[in-house]
Amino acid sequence: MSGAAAFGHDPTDYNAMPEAAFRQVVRRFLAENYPPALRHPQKRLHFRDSRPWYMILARKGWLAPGWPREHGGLGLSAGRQIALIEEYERHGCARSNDMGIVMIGPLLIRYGTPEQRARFLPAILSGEHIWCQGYSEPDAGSDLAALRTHAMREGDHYIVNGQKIWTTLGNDANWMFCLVRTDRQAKKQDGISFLLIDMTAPGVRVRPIVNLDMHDEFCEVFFDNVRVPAANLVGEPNKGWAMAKALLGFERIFLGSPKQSAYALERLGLLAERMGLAEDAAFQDRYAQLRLDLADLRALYERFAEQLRQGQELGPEVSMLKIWQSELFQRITETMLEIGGENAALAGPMEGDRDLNISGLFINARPTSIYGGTNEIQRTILAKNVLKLPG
């Protein structure tokens, strides 16, 4: 099913509802509708697996909670969006294929032409278009402005050549929003444009990257003389850098959500019981410290969440949140690896508990200090923009 018939409309004004009542509505909806088999997934799900949940949200009219109502969204305030996501996390909901929802959709609403909005927004809501992000390249990761994928204007098309890497779920997507260089003479940030590329077009090749957990969440994407209609350019030529930064928006806070660390700490406690270490004094001391670290993280997260509830912009200090969350998640999973004994060498969960996947959690924690801007980059942001230290 595609088009408007595939998604519904919820007329309720949830912004006018007390937050506690809104959370109760969400909890009832999840209890009645969320597929039990998808709770607390060990890996990022492919669309073939998460599609049932995606379509449940689409039919409910909840797929795009932050979009304005006139574009098919719920029009939720930032504070209500945080509450919604926190309830999803509490229930153990899988993250859906949400690049279209949280990134390109809001960007098109803000910068796209009426024709682009009419074409692409309904297709996101119906599940017809699944999106991926074409940012990182082999030599342009944290220094994204060094990207070299090139798009040359030829009549009514751009001819795209180059490569993207670490493209999350690129093997599920049929569209990519992509940063390309359209002026090789301009300084790095000024020569970049924002293109929407059909992943089924001739010349696009996707090659999955299998990680240590034997999961193909990331991909390489190659472009060989790919013809992209000029109508797929968002905004002005060579002005894509500002839009790329705008995509980060308030969703930066979710890189620092306590959910990963909280889930891992719960697993650590269960593992200690399984290994007979729950009453060990040395373990208790270490576990208590990790619990205190998680309490600090939750307090810091709540501080930034409250700023959003009050309609305030997040400043550069939000980088603290991402650093703290990623490194705490890593410390917890390192502790699991140390106490797990031979179970830590298993490629899957321990026998008797599918949620005690020691190596899986450990591996998933490794890239958290890299994606979304490495922690070194985040510390530089704090040093320059918060502490005002010299460069």
The other form holds:
Amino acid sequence: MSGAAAFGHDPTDYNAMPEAAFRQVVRRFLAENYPPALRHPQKRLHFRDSRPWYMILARKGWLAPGWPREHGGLGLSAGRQIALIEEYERHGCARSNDMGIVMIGPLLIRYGTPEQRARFLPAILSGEHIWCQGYSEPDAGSDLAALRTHAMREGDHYIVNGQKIWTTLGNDANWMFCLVRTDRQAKKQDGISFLLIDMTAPGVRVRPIVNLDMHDEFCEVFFDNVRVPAANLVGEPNKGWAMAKALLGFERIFLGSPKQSAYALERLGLLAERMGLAEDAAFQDRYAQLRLDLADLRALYERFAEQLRQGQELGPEVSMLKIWQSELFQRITETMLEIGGENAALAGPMEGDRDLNISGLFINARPTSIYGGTNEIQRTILAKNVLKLPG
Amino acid sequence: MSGAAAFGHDPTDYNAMPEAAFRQVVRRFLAENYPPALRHPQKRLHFRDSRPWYMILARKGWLAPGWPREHGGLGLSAGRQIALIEEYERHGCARSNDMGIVMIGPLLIRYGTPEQRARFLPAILSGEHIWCQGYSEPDAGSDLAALRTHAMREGDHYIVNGQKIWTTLGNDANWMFCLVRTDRQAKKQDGISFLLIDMTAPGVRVRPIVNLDMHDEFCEVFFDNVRVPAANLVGEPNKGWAMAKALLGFERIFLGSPKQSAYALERLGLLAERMGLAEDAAFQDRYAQLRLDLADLRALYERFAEQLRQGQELGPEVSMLKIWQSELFQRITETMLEIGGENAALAGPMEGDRDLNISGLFINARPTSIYGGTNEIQRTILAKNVLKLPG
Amino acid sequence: MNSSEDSAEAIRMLRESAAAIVPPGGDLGRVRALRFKEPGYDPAMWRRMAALGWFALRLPEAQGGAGLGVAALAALAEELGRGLVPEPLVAGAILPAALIAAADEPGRAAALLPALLSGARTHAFAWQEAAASLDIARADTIAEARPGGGARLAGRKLFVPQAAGVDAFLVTAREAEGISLWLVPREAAGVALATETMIDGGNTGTLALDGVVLGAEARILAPARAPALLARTLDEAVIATAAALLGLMDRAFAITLDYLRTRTQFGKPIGSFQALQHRAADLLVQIELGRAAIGQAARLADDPAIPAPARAAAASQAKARASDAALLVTRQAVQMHGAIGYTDEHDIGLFLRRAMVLSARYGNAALHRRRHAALAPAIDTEE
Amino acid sequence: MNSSEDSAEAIRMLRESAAAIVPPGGDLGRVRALRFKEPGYDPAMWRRMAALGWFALRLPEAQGGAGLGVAALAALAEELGRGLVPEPLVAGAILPAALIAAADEPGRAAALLPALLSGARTHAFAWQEAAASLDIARADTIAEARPGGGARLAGRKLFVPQAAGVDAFLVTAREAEGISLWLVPREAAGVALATETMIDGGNTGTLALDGVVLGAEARILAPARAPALLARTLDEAVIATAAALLGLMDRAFAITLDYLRTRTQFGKPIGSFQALQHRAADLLVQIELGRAAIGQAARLADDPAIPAPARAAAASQAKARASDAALLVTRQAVQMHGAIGYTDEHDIGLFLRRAMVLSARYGNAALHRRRHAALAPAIDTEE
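Got the form predicted on its own; any chance of the form predicted in complex with the partner chain too?
Every chain and every other molecule in the complex is listed next, the one we just looked at coming first.
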């Protein structure tokens, strides 16, 4: 458990175990190992803060639950992965810098060369490489066809120029997987390639963006004649978009996880008690509605989870979850504003209850309908791809 | 007060009177003359039922409050006309078959020939001609550019073929003012003419359409080689649309009158009492919100009314009133459904309270967001013509 | 595993047999023709449904039933809801069959069931004494004991669905020990039935019992077993009605989507307008929330390990969503159809009318939200 | 007629003078720089506002005021709201000036007003003892009478806006005869002020009064006149705050419309997408409902013929709509800006933050709806 291979292996076949037993194992592990100070973080943690948890998972051999065993993963089925994440959520675990685990790792396993796998996968598992995702650009948010960051082949290197934005925890990362335009003539999503960029290379500049929560969760990343070895191209040139899209895997279900709404609803109940409204009939009426909205979300989430457990892929229908969860979360925090009075306008928690940060929760709920594809985009997906409406 | 000229003249200059005094005159007149059985009708009355009221107004000389005196009107200012209609609404007066008064009369006064005026205006004032409006067609509802009913010139006649739909009280009318296409080559709104059609002429067929309220308020009207004298063309050929549009006058404010919502809210209060919910905090919460929604509607309506009193024209902003009033009316009736339980699904009034017809009010509220330009169209008008959004 | 496969197959077959009565093409001519006259449905079709074995769906095989669960009932109700079938399967057959089959005296069940299951005699459960109530215990109807075990019933029952066609009522009444259930033939002396027309063209009955004298054999359930059984059976009716609303809104939505794809305005199909697209997406979300909640309620109802409050709460959850969603979807369906949607000749209005009736039956959304909240402390878990 | 023309002219001039402080170009650099540090605003700007005569806006000409009405105050507040001006014009000047000017002893007004009106000393009205309350009578702060007419004050006041810059507090306290109003210098013994940061970067104060000994001259209003005067003055603050929210949402909406017109996606300006167009139309409706309600409230407040409950109800109507609408508009403004709207560097978020503060101040929408309902029986007419 030391030296270069700072990551362990857990030989247990959790897929063979009943789900309830597996969940028990996870709960025990969390109770014994999860750093109590990191439970229920109000903000997305930086790597400097979440690193202990990352390394605990690494040593346990649990860092990459979905990767095949031969690449150092746990090889869990989709159903077990859902159970695992649900237990993490229940315990209030922080999300670590997991872009290496959930995005680039699986992509390299599927599309990478043996050399790429040998170089990058162990570095992810050891915590040496922390990855970020470079898709969005200032004029290509929901519309990736407008991507402009350019990579020009020059010998055995690409010369990259351009800019990425909304790079989650880009200031924590030392590697970025990146969509770049390698053919300016090609139309729309063609002509885009998938490139791995060392963020410590000359010409890379990272500028954190402070969000409404006063947190530098996102960054702009600028490329000024950055030289990237051609060996860092994944897959074929100009075929990057299709690969990136294929990566939008079963994790999409987690954008619709009831976790945030459940937490917010519990806070709302607490706030109502603090405000002397717990027995107020008008409040109870609102609360009963929100509670059922959450109960129905759980039922719908469970239906998608069951699909995954049956080994099916998720269709565009899963956008429903994201719409409903994000807007429910928002409605709950709006109700907190309504009953909290002036307390809801404090920058920090309420006096006498450090866990009741109304404005923090309200502000946190805002971007859930923006990130991961705005809810406008999600609704269009439902209308066109599910309901087959024209145009 | 008899014979051919069954209509009277009222020489009083109501514009010179203070508004409060004028309202007093109207209230006294209504108290003494309005048929009590016709107060607060739940449905739009047919002429056979509203005729007594029409003739009372005719005899009083009040049938055409907005027409100039020289044409037999009262010559009221816009402000006095609003006050008059508000008093009618307050008293629960039925709307009579007023298309002759509010639409074709003013149009003829503005664009008609002396002969047309001499022929048609007195017939309106005497109740001899009852008019309906022939604009909508099956494929040209919100989009009049798609109008297809065709009028071909043949000597001193037009030969009309085609179909109108949603003709309000078309089964009561003996005359229709009609938009017809006289130039099939012309684009969009060009090539449309304004024609007056005798509905007793051969080839005119009227089919009533029963609506969800089980009322034959609307009709389809079919034209099969109907011969219309060319003298019945109003204005220039192919310029009909501009004239029709100019007629969309200050009456548009009444699509946003608080009347329906106010009546519904009062019914909601009564229903809450009947259901034992008047003191229920959750109901009071909902009721307080609806009550303020109505109070704000009144305040906004008043702002537009004030514009008219100042002699200004209404801009596209007035669509706001229609959107808010119709959707408020609907929300109130939805709340009635919510608290009425099974009573809300009865086809008729509640047992023991003949005035509480929940389903009737709910159904009646449905078309308010459809007729007079759907609320979707109204929103687009606000977006494009008021907010100047592109596209 | 095997039984769940069996059940899935049985559900598939049920849905297919429903298609015989609800033509997939969606012709609602039959439905339309039966409106606004009594009994509000077609007796021949009623007997045909009986012959398909549907009335015995939930009865154990020992009683001649199919032994199927609530999930199967919900599937059938959904298909019939889709076709706006006016025959009162749940209120007139499933619910009374479950109550009679559970009679305290097994002999009563054996004696009464055949006429019910064959469709020869239509029964109804008459328990309600106030609008917007789902409380069986709220009964002022009195069963005054008579020598020999019979009773004299006096009281008034409201909102009996499609009552015009009912031959016998299962009436709740209060006696000294609590609520009991009595079988009251329509023709019994002292029984008066008044019907009113519902907005969908069906009818509802007010049953007046003015000293109706009944023998001991008329007592189907004594207070010892009645309340729990009645509540559980009513919850199944709640779930089935939610499922009927699901079928109804699903079909109304499909009709509306067709309209959006084909109706053009300003030279484009109106379904290409983004505002309508996004509204349609929101309706889809509501329908699927309803489907998920109903599926969950049926699953819990069929699971004997689930405690009664959790089962009841899930039923309320399903009915609350289904009632609200069905009203929303059908209102919007009318709106999106524009003027044509407001005519009685277009079918879409039929869906709105039926949604108004079914959303109110066995408790509307507001009632079920309150009921869910009241049951809530009992079902709260650590989650 | 003439006076109404005068007033319209005065309002026009006020709006113009506000433009000097709120540049129409909308540079919010000054606002941004003042956030998250005390006192939360710029004392130099404060004195400039005083020099413009704004603090004396509502005072009669006999007291050196402009003699303008609530409509004028609302117009000014709207313009300052538009620019997110952090200087607490209403809480720190208008409100205390009105109270001091109305002091029982005219001499007190004459003595105290000059420092207030010049901006030399900032005052605040400290009446609130619980969140989400607008009830002046709800005061547990005690004024224990002392020989000679003075008192010893003990209690705790919450949510004093921009308290970090306040020099003296006008404190409500309970004495035997009812509620009275006292002037408490910040530096008095027994006064402790704790400030907390608000979400918009301003601050709020909790004032602890631990046996603060005051002389008779500190009693500004005795119980005989205090309650009615305080309530009426607070209602003017309610209307002015609603107007500030109106200016704020109006401007946030304008910024968003600009964004919708210029930002392109999928090759088109996003403002050409119908779903956003219709949402924008809905926001416009809310803003204009708010404008109408505020206009009405100001008109009624300026009309001496209107009875107090109707005036108060109109104020609540205005604040209820303005609070809800401003939160809706600014939330949607952030949403329509997409990811950039969620950054602190983009100005649009400043509007959401301020809307959160002002919608809660002097009662949020929920509070004012309840208050309106409570006042309602008194204002019901035949309409």
